[in-house]
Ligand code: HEC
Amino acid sequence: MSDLHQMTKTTPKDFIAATLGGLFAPGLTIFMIVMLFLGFQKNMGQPDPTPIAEKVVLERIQPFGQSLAVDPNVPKIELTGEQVYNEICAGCHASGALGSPKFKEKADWSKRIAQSYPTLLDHAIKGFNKMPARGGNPDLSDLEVARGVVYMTNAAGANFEAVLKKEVEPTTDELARGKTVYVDNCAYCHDTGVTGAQKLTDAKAWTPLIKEGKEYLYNAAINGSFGGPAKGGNLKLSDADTRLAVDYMVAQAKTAIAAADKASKQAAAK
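Taking the sequence provided, give its structure as one chain in the form predicted on its own.
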C-alpha cells in the first residue's frame, strides 16, 4: 500500500518571512563589519596633542600617595643634595625632560641662577610650570628640597648654600652653655674621633658638614646620624641644649677651617 503525501501550500506571508530570516544573519554580519571599520577610523583620527614621552614623564613625577609603610616612631633621615637629585630630580633634569634645565648644562641654568637662590627654592617647593611641587615627592622637607636645588645649581656654576633662612649667630652666653653641654655629652667622641666621630679640629671633615647648614646638623645631633647616637647618647638632653652644643661645635670647627685655610695659603706663598 502506498501512502499519499500532500504538501502544504506556501503563502506570500510565509515566503516573505523565510526571505527575511535568510537575510538576517548576513545583514548582521555586514553591520558588525561596518561598525568595526568605523571604530578603526575613529582611532586613526587626530593624535593626542600631548607627546607620549611627555605624558610618561608627567605620570612618573606626579605626587606620590601617602605611604602606609612609614613608621612615625622612626626618625626621618634627611637626604643629601646628591641623594635628592638621584632619587627625585634626575627623572627630568638628567635628560632635560619637560623643558627642565639639564644637569650640569650651564647654558640651561645661567638665566635661572640669575633669578637668585630664594626664587629657585620657592619654585622648587611650590612647583613651577610643568615641575610639580617638591619634584613630585611631598615627603621631601624644605631643607631636602633646598639641598637638591643647591646640588644642581652649583654643578652648573652657582655658589649657593642650602639654607632656609639666614642663620643667627649664637651669643657669647649661648656658646658658653653649648661648650658645657659639649663637654658633658659630646667631647668623649669628638675630641678624639673615636667611633668615627668628626674631631672638633678636623677642618677637612667639618667643611662639607657646615655647608649643609645648621638645620641639618641640628637634626643629625637630635635624632642621631653619622653612626652616632641621638643627643650623644643622653636622651634626657633637651633639643635646645643639643642645638647649643652644635652651635659650639660649628664655631670651633669654623675656627679650625679658617686656620687650615690660612696655613694652606702661607704654604703656597713660600
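Take the protein just shown as the form predicted on its own and give its structure as the form predicted together with heme C (HEC).
Next up is only this chain, free of partner chains and other molecules.
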C-alpha cells in the first residue's frame, strides 16, 4: 500500500523534469514547423512541381468546379445558342430521347416551327409534356433558353431571332413565393428606401428600371448593382428565388406606376 502511494508521489526532481519536458515539446514543434517552412522556401523558384497529369485533370474538371463555386460578384456570362444547346439541350435533342424533336431533323421540327417562335419559346421556358422547363436547368436565363430554341429551330430550317418579345408573366403562385422572399430579404431596404434603394411605391424610380427589362433586373438582383447587394446580402438565396422576388417587386412597381398614371390623368382633366 505504501509502495503504491510512493509510485504516484511527485518529488521535486519529477516536477522539474516534467516542467522542462512541457517546455521542450512545444519548442520542438515550433522548430519542426520552422524547418518545414524553410523546406517550402527552398522549393520556391524551382519549376512548378504539379505533375502534368494532375494539371490535365484539373483543366478537364474546371468548368464543373467553376459552376459549383460561382462568385456572386462576377456578372453571369450569358451562353450562346450553341453553348446552350451543347451543354443542356443536346442531352435529349441530339438523339431524340424521350420523343424530343431531333437536332437538324426537319421532319421532326417543321410542324413545331409552324407553331411560331413565341409558342416554342414559351414551351421551352415553362416546359411542355416531357420537355422539362428550361431543359431542366433553372439557372438558364430566358434569353439563353431563347438562344437555344433559335439555335435548334434554325438548324432545322427556321429563320428566327433570339429576342424576348414578351416577358413571361409570373403566375399567382410565383408571385406569392416572390412576396415571401421579398419580405424576408429585400423589404428592409426596398420598403423604406434606406441606402437609396428604390421603394416599391416609387413610380418614378421604377419606370426606367422596368424598361430595362426583367433580365437586367434579375441580373442586378442576383449579382448586385450600384449599392444594391447581391441577393439582398443573403448569398444562400437561390437565383430562382431572387428572380421571383424581382417578379414580385416589378408587379408591385407596375401597380404603383398605373396608380400614378391615373392620378396624373385625373389631375390633368381638372
